[in-house]
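The chain that follows stands alone, in the form predicted alone, written as structure tokens.
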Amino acid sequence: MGKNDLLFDYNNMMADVIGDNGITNEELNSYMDKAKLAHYNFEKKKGYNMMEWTKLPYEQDSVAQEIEAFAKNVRQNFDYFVVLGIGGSALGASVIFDALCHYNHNLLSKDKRNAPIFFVEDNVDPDRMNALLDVVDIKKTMFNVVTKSGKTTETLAQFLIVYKLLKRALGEEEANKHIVFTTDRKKGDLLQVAKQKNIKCFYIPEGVGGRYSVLSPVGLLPASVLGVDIRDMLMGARDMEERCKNFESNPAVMKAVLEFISYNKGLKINVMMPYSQSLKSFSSWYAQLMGESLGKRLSLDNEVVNVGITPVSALGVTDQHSQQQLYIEGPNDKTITFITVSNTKTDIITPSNSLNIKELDYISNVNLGKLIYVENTATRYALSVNGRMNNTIIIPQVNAYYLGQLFTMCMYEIVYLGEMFNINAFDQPGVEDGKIATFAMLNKSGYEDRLECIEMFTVLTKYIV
């Protein structure tokens, strides 16, 4: 572990630091055998079933080369790039955009941003879709349609809308050049369309689920279009993966066992609170990863367990003024995970106090980078002296390399937790119930039996006021 590595600080989880509400060394040691077993099982399962995502940092040289060539063409020939997807098919691209591009990327002149204007359309709200179509020039837009299954209802609906508009504006042959699919190599509706229309595809490996797909073409293609060095991102992921092979120096397994102990002590909510505006959407990505992976009714032994850590997204310093009161004096049922950035990309200094108000002296000639660090330290202190468990992921700076490390650490943490909970961290049967109900209500063939039950449910008026 070098001085410039990502670090995990868990001092404020421990009883000898924050008092009786913390975890004692004896408690931590008592769970180490379970943590070691989770680590062992993880290493043993790599590359199998839904663990193929662990290979992504190592086996994508040719894919990266193809993506880079395609992305270069997009930057040269298109003014807009729009991702159509939802959940894991969209959140990773949003994180990369927010973390690694200028805060006002879409407002910069073309020569300053050196990349297309970028949107992620991850909802079927008609007002939002129409608003997007109001601002993009469809003749100058590349649409990246992303769905692993190739049959995600929301994404297919978006695709049909934009494809009709493209054909009307450009004709079918030219319209096909404005679409790129990211989907499964062997199955799904998108694959059939691609073969019929000769539409370019990038493929998600079979054993890579949506919420674990950010380091596949799902995230790498938008990243490369935006000018991000995807090789650096993969290198960061690879370095974290190598570090996690060693149980003793593994930040992901340590974070996992601390969250598991906390859960068993009744702290069943985790707040992810980055102290960097550029990582605000990272907490949303992490929320999906945690919620969808760990929230399960059945164990691997088919026992009803109804487990899961509830994720909450927050942003420092903004949410010091909206949520912190709850975290310090409300129910002690949460752990807080901060992300601290050692070096901001830029800095700015407040001017000297020229207003002759002595009370403003403390804020004169202060770097905002120092101010956000002080605010974070103060928040950690306030939580800790009130016996509230918190931990901190420290990254040297927000760049492609450390984002690759951060993605990988968090994915590993969640799978370790899945092993400790003895649940399947890769399925989502609860989500499937909602999908089936949607298919039935839209009269999709094969779902007629479910429709009658849903119609009875939706007409209930007994408790409406």
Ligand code: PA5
Second form
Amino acid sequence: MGKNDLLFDYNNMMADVIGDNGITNEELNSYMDKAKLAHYNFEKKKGYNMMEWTKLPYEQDSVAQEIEAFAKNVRQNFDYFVVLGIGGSALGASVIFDALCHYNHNLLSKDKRNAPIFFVEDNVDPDRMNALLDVVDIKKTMFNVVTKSGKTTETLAQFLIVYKLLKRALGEEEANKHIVFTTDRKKGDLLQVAKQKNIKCFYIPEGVGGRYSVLSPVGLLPASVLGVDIRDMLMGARDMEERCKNFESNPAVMKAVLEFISYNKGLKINVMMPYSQSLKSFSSWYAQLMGESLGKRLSLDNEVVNVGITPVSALGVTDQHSQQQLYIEGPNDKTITFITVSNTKTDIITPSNSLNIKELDYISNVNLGKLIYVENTATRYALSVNGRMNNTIIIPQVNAYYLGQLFTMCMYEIVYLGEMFNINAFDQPGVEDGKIATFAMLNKSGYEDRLECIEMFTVLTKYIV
Ligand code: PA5
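Please supply the corresponding structure for the form predicted together with the ligand (the preceding block corresponds to the form predicted alone).
To see the whole picture, the full complex is given below, headed by that same chain.
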């Protein structure tokens, strides 16, 4: 572990730092066998199908090459790039865009942007869809339709809408050149369309589930279109993977065991609060990863366990002035995870106190980079002094390399937690229930028997005021 690595600071989780509410060294030691077993099982399961995502940083040389060539063509010939997807098929692209591009990318002039105007459309709200169509010039837009299953209702509905518009504007042959699919290689409705219409596809390897797919073409294609160095991102992921092979230097397993102990002490909520505007979407990505992976009814032994840590997204410093009061004085049922960035990409300094008001001296000649750091430290202090457990992931900079590290550390952490909870961190039967109910309500054939049951819950008027 070098000076420039991602670091995990868990001082403020410990009783000898924050007092009785913290975790004692004895407590931590008593969970170490469990943590070691989780680490061992993870390494052992790397050969299993659902762990194929761990190979992504190592095995994508030729895919990365193909993506880079395709992305170069998009940058040269299209003014807009729109991702159509949802959940794990959309959140990663949003993180990459927000973390690695200019905050006002879409408002910059073309030569300053050096990449198409970019949107991730992860909702079927008609107002949002119409708002998108109001601002893009469809003749200059490349749509990236992303769905692992190839049959997610929301994404397919969005695709059908834009495909019709494209055909009307450009004719079918040309329309097909404005679409690129990212989907499964072997199955799904989208694959059928691709074959029928000869539409370009990138593939999500088998064993790479939605929320573990950001380092596959799901995240890499949008990243490359935006001009991100995807090799750097994969290298960051690889370096973190290598680090995690070793139990002792592994920040992911340490965070996992601390969250697991906290959960068992009744702290069943985790707030992810980056102190960097560019990582705001990262906390949403993490919320999905944590919520969907760990929230499970059944254990691996088929016992009803109903476990899961409830993820909350927050942003420093903004939420210091909204949620922080709750975190410091409300119920002690949460851990807080900060992400601190050592070096911001730019900085700006307040002027010297030309107003000659003494009370403003303290914010004269202050770099905002320093101010955000001080506020982060102050919040950590305020929580700790009130006995509230908090930990901090420290990254030197928000860039492709450290984003690769961060994604990987968090995916590892969640899988270790899955091992400790003894649940399957890769399925999502609850989400599937909702998907199936949607099929039934839209009269998709094969789902007729669900309708009666759904109506039982949805047509009642007894308790409505
Ligand atoms: O993590 C997951 O598996 C889900 O969030 C999926 O990504 C989401 O439901 C979209 O599925 P699909 O990619 O099949 O359209």
